[in-house]
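The chain below stands alone and is given in structure tokens; this is the form predicted alone.
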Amino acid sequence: MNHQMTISKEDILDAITKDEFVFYYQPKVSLVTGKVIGAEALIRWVKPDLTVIPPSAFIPFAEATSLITNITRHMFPKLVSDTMVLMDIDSSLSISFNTSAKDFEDEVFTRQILCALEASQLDGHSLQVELTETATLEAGDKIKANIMPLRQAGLGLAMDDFGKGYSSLDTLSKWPFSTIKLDQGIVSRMLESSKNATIVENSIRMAHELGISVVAEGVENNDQYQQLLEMGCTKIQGYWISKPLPLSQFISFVEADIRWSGLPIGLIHMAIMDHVQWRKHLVSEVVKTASLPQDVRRLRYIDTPAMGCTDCRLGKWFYDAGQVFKDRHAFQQLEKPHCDFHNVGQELVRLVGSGASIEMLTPKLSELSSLSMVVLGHLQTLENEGLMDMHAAHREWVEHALHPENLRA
């Protein structure tokens, strides 16, 4: 059959009925430790022949006839079974794979996916539902019921194509997405256009606030591939990192343990805007608090950010993916200052409790203020290293065996 042939019905029951259906997998890669992190499962048809009719070719075909539904269930344990042979080779890795929210339109597939989970004794985070922000428009309450319990099994949930859409954001707001995936389209404008770029960082900044996971796809070429580390992104697949694979060279790109070079700079200036938060949501706070009247005050609950110094956002990327830098002078000077500037934010709320006033508690703002400059200071400074390395890192990179570019040589 040659693929760009009429696709019928029939046609796609009887590619079902001899398991000609299989999974492609494209990687993801981590931008924090620049280690493969798992992958997006791709439908492919295989003929006898082994030629490969792509989806664009049958999928909206599958879609607009419901037979998506048939597809889906039919190639579900193919997925659980590849996935059970990936976690053997590393438990770390996550599978996400694409469904229409036909998929969920009863609680058949739901039952499926919890019973094989139960059955092959997968953890549940080492599967990812993908969904188009389109199929959540066209959702309704039905069938956002029917994948809750999957997020409740410790399945995430990635809304696919954010920012292609009109009601991205609305439709955010409504479901428990775990990650967004940027649109490829938005990802290959972004170095032609300061809107696109705009979007793309504000994006991730948004999606960094929400605790959402963002990947980039359809990312195409180096310069697309720094912007995004520059900008704070996490996770990517596209092209550059590699196509997708059948399962036994997808084992073996694993297998090959490549990093990724780049340090994860757009970390740092995320953790900068973050502690500059912390401290106007804190001092706004402890303000308008001590403004009020006594009797007022004692009704009032003060609205405080995590006040623990290993529990705001600063403090979280600290002890975790800020360990990349943990050689740096800065870095190392860092977690002083910033312990004691949560210390004073904890006297401050201590104060407000007690009926200071604004004037008793502005000795203990100023000393807030400047132990934030002392924390911004070596963020910045970090910044500044970290990016002069990053590109220097690059231009040995560029030249590595491992390199894509040079592995497609």
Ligand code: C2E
Given for the second form:
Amino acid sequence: MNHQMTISKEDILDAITKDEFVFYYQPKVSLVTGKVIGAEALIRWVKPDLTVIPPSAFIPFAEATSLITNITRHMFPKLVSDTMVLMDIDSSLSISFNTSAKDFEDEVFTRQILCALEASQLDGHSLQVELTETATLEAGDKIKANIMPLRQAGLGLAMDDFGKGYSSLDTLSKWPFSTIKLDQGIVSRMLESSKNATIVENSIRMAHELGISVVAEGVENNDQYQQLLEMGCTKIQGYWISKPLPLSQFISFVEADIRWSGLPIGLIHMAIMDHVQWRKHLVSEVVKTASLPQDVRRLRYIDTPAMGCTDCRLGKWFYDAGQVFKDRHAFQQLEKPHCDFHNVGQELVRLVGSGASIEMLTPKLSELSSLSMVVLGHLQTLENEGLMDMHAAHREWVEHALHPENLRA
Ligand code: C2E
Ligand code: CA
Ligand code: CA
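Give me the form predicted together with this ligand now, not the form predicted alone.
Below is the whole assembly, all chains and molecules, this chain first.
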């Protein structure tokens, strides 16, 4: 049946009155811990005869007629009560919900959210607003002004369908997004050509540099899953993990505490690039400053990267997500040269600050490069070993899946 043909404004208003809309929850999984980290709330229209109507049958119509704001405001209290139930099970979960730019044309919805947060004592971090890129592109400053207080209250803001629209980069720089959701189209095409793979990989890298999280959407098979692990993606959502589930089933899903396997191998590559960038940044600043005449130099602000060995991006990874590799020899070898490298970096900054010439700095610059090479060597070994393990595990998985007995089952 084509529901779109038959739905009218009255049908939607009637469904609101009769309370026929519910949320299903599609799990999101961390590729670092392998655990469920939250879900996206997706609306369903459950008719009295229990047929479930998908959003594609009525959301575009509701958006075109502005009835979407009626639906959003009607559904938000449900989202809050569902989220409260989920928080009692696992307070680290984060639930995202879809909004339309129309929802933020005035400040009513923003106020509704802030009041609900206060009344429910929910932490802002437990909720995340999803907005499509097209919506943000079309939106004016008023809409941004209505979204800002939500960011200030700790809510996340995700750019939905990233890679589907036009000027993602421009929008990203202008809006305070905390997450991008890679569109399922681009995720499914990434294995078809190296160009598509490059787009996905560079989107992940760019988001990493901007301090924005990435969720890959529409992950449907193990090949995509493995590829995303290799590319350094840290969160995924898709049928490979689970379809959207009614609340009770999502609760069972969380309670089952399933762990998805796989080494977050792509993060090693991120760490390699982070380290190289850090070194380039520091060396460039030091050399630039040392080349200036002394009187100009004194006035120059030296724009250093994060100087401590636990504060740089490699350090942050090492003491947090990287710990999954703590049993590896190459990982254990990394800490000392990395901290020595930072100590030399600090000495360089001190020397240049006290007026040292390029000639005086050169031995220290060489020492910095040598330590950097040691650091990169260990990271490279770790990455190579990880890739070998990952592909061996993948091969085993494929052999198991293709075994005639398993195919018959
Ligand atoms: P979306 O926000 O991009 O949501 C993702 C859609 O992809 C969902 O469809 C989800 O069920 C589907 N999906 C998830 N994993 C896979 C996969 O591995 N393969 C494939 N082929 N599909 C996957 P759904 O639930 O039918 O929602 C469709 C769209 O309707 C959503 O797209 C969103 O734009 C809109 N929508 C859903 N709920 C709401 C809502 O509460 N408010 C508003 N304004 N829009 C909503
Ligand atoms: Ca969405
Ligand atoms: Ca999407």
